[in-house]
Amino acid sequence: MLTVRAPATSANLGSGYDVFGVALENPADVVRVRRAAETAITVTGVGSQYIPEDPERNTVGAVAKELDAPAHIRIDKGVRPSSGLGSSASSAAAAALALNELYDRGLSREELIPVAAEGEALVSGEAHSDNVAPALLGGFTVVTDDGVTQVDANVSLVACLPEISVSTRDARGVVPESATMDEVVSTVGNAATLAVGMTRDDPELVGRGMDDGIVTPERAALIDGYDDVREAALEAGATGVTVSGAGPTVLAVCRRSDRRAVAGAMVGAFDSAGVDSRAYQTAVGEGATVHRG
């Protein structure tokens, strides 16, 4: 039996829509696999009641099919579905890494990214890599048609997850089909600033570079209390705030010394809006890890 822990992730980071992603230190999914004649899936943990165990409808079932690696697969969910924290990507990345090793397929982590992305397609309708790439590789990733660029980064984050649900399909439905040249220029500049900030482990640059006036405002409107949560986080010391992935998690960048204050402020602001929430005090972390047994 092989066990793989794969981290939650945050995609987009505001200005890097469908391009940027980071692995988080916590939460995470844990996937256990052992060889079998045909694939069978068991799901436990947070939100497991909403996840189908039918291999034809489960992200890890799609991964097993892609690798021709049937197995008994147990998924212990630590990343809530429909959270904006790459829940399906975490499971898919963990399964891809585990089954690749279990069956000695010999694929590199980079080569496993499109395999895991096929699992993502069951949830989002398209095979996107902005969550599975950091789940497999760790750190900060930039996904383009030419491949994936990864850098390790040491930046503190707070991911505040409200007890509301925003589906990936709905969040994609509000993405504007066009933007003005001024909006594009501003977003490109911010994305470049964010990327430089990640290479320098600079929360000020990363936070400044998260600003986005194209996609984020449309997705933020789907999250009750977002504006107040954002303002509270900034007042508590956050250097930047945005929607994590498709939402509803709100992601804040901050200095490590401000992390607790930012987390408390975000939870308090959601509470004032009548929404229960949980804040993860976390940071950019490593990718999936393999354990035997």
Contents of the next structure:
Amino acid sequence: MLTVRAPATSANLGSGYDVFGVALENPADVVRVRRAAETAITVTGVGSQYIPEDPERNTVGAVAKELDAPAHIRIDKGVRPSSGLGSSASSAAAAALALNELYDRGLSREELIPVAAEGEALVSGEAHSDNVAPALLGGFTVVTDDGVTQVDANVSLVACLPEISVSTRDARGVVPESATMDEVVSTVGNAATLAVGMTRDDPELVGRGMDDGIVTPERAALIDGYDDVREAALEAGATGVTVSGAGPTVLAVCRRSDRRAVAGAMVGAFDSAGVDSRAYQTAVGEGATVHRG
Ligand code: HSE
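Here we have the form predicted on its own; I need the corresponding form predicted in complex with L-homoserine.
And the full complex, kicking off with our chain again.
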């Protein structure tokens, strides 16, 4: 028996659409595996009622198939599905690491990224690595066609999750097919600023570098109260605010000392817009961890 905890993740960070991602200290999924002749899956925890237990239709079932590693798999969800916090990636990354250990497959964490991404593709329709990469490696990750670059980082965050649902498929549907050269130049500048900020653990640079005028405005329009929540977070001390992944979670960067006030302001602004929400006071954290037993 083996247990793996894999963190929630936040992809894009505004200017890094389909490229940037971070692991969060919390929340997380916990996956337990035991060898078996055939794969069987049980799911408990947040939003488990929406997750199929049929191995043919479950992210984790696809990972077990990829690794040829049949097992009894228990998934305890801490990351709500369709939250923009990489819920399926957490489960997929945890299962990939756990089954790799259980069956001594000998793959490195980097080699497990495409395995976990295949699992995620089952639910999202496309195999992106921008959530599974930080879930496995931790820290801040940059995913391109040529591979993954990772750096540990220590930046405080607030992830405010409203009680509304936005599917990744819908949120990808509103992404523009093209951008002007001015927009591209501005986004490249912001993305570079953000990446430098991560290497310096500098919330000012990271916050400033999250600005994105191409994808984020379209997705923000799908989230009731977004503009007010963003404004409230900035007034409370956030250095930058954006949509987490495909939404509806709104992600704020801040100094650690402002985290509580930013969380309160975001929940308050959602409340004023008639939307219940909860805020995770978190930070860029480590990747999935293995526990025996
Ligand atoms: N980069 C992806 C998106 C993350 O924003 O659509 C969600 O899987």
